[in-house]
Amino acid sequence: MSALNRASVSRHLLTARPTSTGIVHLGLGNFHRAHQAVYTAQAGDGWGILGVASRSAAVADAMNSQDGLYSVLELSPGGSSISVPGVHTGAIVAASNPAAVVDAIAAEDTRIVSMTVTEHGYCMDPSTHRLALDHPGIVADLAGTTPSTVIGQIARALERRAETHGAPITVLNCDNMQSNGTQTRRLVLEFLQGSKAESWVAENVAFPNSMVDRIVPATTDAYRAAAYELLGVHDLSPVPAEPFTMWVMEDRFAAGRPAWEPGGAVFSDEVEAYELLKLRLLNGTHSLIAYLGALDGHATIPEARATGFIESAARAVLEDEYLPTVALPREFDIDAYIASLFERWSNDALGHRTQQVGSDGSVKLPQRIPSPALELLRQGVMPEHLALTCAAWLCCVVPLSGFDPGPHARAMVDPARERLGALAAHSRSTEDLVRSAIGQVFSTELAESNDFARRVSDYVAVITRDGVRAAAREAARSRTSRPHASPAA
């Protein structure tokens, strides 16, 4: 079987062909390869990419082995289609080379350091949104020892360009995160504070918003196949993905950028707009479907979205809660945009699974539900569907003793799963869990709203005792429907 590389593959397949490094990314998973690297590759215009893995050297060798390749296999109801984007220069491992990562980003011909390394991988206190001055990697990073986190790699990196009065740069965060590049930017400078770079950072490196969307399942042996079908050579590491893209960002660079238009990148003023419809109606959504279906047996998002109580409990979760609380861009269509979900939830040529959507929920539910739920609130409305996802996402990752939340929530990851276990062990009641669970995972503020933290965990008892199409029916009941004709201005 024949492998691929630039002798191989299909001319027609291969999109870009690399001139020079110009960007210098941070996290070389599905996500990227499937978005940020396909509208370089579509910009034409010879910029290239050096892909950086944070720990995992598989993807790295495999593109290494096959010229920087691999195909990104779009799969929808309709049927399949591949590309090989061919953007990348090369790629290396931050764990195994954490030096080799500083001097890429501080080498001169770096323009663009963008990441996509989700959002624990900033070392950010979820309660402040400030750097976690606690955090191990944080500390050995401060302490001068070669920076291993991703904020001190660009740091110390930023640092050194400011030592030789380097060029220019923009950092650019492809992350779910509200306002990236503003967090981005303060996050740098708290960790550079008292530092000769602070005021070259301050007039030199750019820090613009952005907004990012695709779904990306993981690859398995069967995308594998699917490639080589298309293909006609062997893929290491294919990468499948919906036909869905978007990529919204402010027109802030300091060094010049690819010419992304053509891919279909969108520039505006108005991408905090974007951020908020994203992270809430998609995002949050999207939550939501993931731990009720995997509570309830699912092993993917199509599935779980096809069962009428999910859907029912996503419709309600989308309109009455989080659409409230979002103002919409200029002239943007909502209602195309809510069926645009619908159907991208229901591809179940993707397959995108219950547990990879419902992983890391500590670190990715901070950003969607506190801030509506407490809107919500203030106005004297329960957010009932959002208590009813942090019941689910409690009952996945700290399941009570004796309840069995299923396999596919046992399969996900949650870096606070050993932390909550440990305050289940010590809490003197259902209650007590919630409230400590909101109040160090989410916010004080939420936390000390006594009817939102009974109301996760009537959810919690419902689903314990019940199951979830219990606690589903139960809020269902309790829906109060908002027309969202009108949303938050």
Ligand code: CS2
The other form holds:
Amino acid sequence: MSALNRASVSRHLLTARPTSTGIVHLGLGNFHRAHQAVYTAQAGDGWGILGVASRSAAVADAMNSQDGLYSVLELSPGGSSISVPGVHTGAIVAASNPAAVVDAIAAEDTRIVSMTVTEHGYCMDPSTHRLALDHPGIVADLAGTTPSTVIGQIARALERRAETHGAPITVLNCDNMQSNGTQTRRLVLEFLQGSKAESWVAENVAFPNSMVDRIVPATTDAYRAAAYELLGVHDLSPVPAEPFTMWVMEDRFAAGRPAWEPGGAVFSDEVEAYELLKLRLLNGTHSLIAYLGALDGHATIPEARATGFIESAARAVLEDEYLPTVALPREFDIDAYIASLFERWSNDALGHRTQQVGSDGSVKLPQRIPSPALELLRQGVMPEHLALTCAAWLCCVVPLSGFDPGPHARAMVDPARERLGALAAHSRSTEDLVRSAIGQVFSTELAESNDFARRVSDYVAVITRDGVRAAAREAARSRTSRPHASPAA
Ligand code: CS2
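Provide the structure of the form predicted together with this ligand, given the form predicted on its own shown above.
Shown next: the complete complex, the earlier chain at its head.
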């Protein structure tokens, strides 16, 4: 059986042949491989990417054994298609070779370092948005060991650039975070505070903000088999993806960039508006669908979205609670955008799992819930469905004793599971647990809203006692008593 490589791949499927490595990308997960890599391949101007996997060697090994290649399997109810971006010049693993990561970012030929390391990868305190100085990795990196955190690796490499050749570079955050470039700049400068490199970084390194979007499930054997059907050769690591893709970023690059426009990238001075829109309407609603779906026994997002009470809750949170808190980009067709979201969530050929979207809620939800919740609370409006999202998440990851959230919730991975379990063990009441969880995971300001914490704990109690459908019914009742919302001016 033949394997995918440059000799075996059908010419018409292969998009690019890089001539040099101008980009070092941290986070070689499926999202990067179906998003930025595809745009870079479509640029066709010779830029190559060195992929850096965080911990697991599986993807890097697979790609290295396939001449850097892998396929992107586009799936929709209308059919499937495949392509091979072919833009990576190699792949390494940060955990087993952290020094090589610093060397690669520091190399004079590297003009962009980009990242998709998930919200989790930035070692940021969610309440203050500052570097978590008590994070063991940050403590070690600041003490001068070979850096193991992403911020430490970037900062040390920039320091080396400042001390040696001095070539400017762009740091491009492609994670789902509000003002992702600005936040990364702050974290890196905080790491370098007081060092000689601080002012060099401030002047020579660009940190554009970007909004990234494409729904990309995890690879399974079923996707490997589907890729084989279309490729005719075996790919160890294909990436399943929806057809939709969107990338909006600021055109502030310190040392050039690929021509990402032919792939559809948009350069805009309104990135923050796009970010908020996406983080709230897409990601925030996605979380609600995932938690309600998992608690109602659904394995996939399309299954959950097709369930009447979940669709109603999704529309309510999106239209009444997220939409009024965002200012739309100029000439933006919001009705078409909302319609496309519901269509994307219905993609049953993709089979995106509730467990995947529900995982890491403790680091994803802080980007999605506290700001809109506080905004509505300040206006005197109780964000019932944001409270329901928090409650459903808590019921999935820290179920009260005697409550079984079901297999999809149990399979959710969350870095705060243990911490929340300990909080639960020491809490006097559900409200006490909810308040501490909101304070520690989301924001102290939101925890100080007694009404919100009480509402979340009411929903936790209803889900635990009467089930998730009863809780959603209760949230829905609040909708009818409120005027229809419109986006912020
Ligand atoms: C999802 C995102 O897992 C999640 O939390 O909301 O991964 C979502 O699929 C992407 O951001 C889409 O661009």
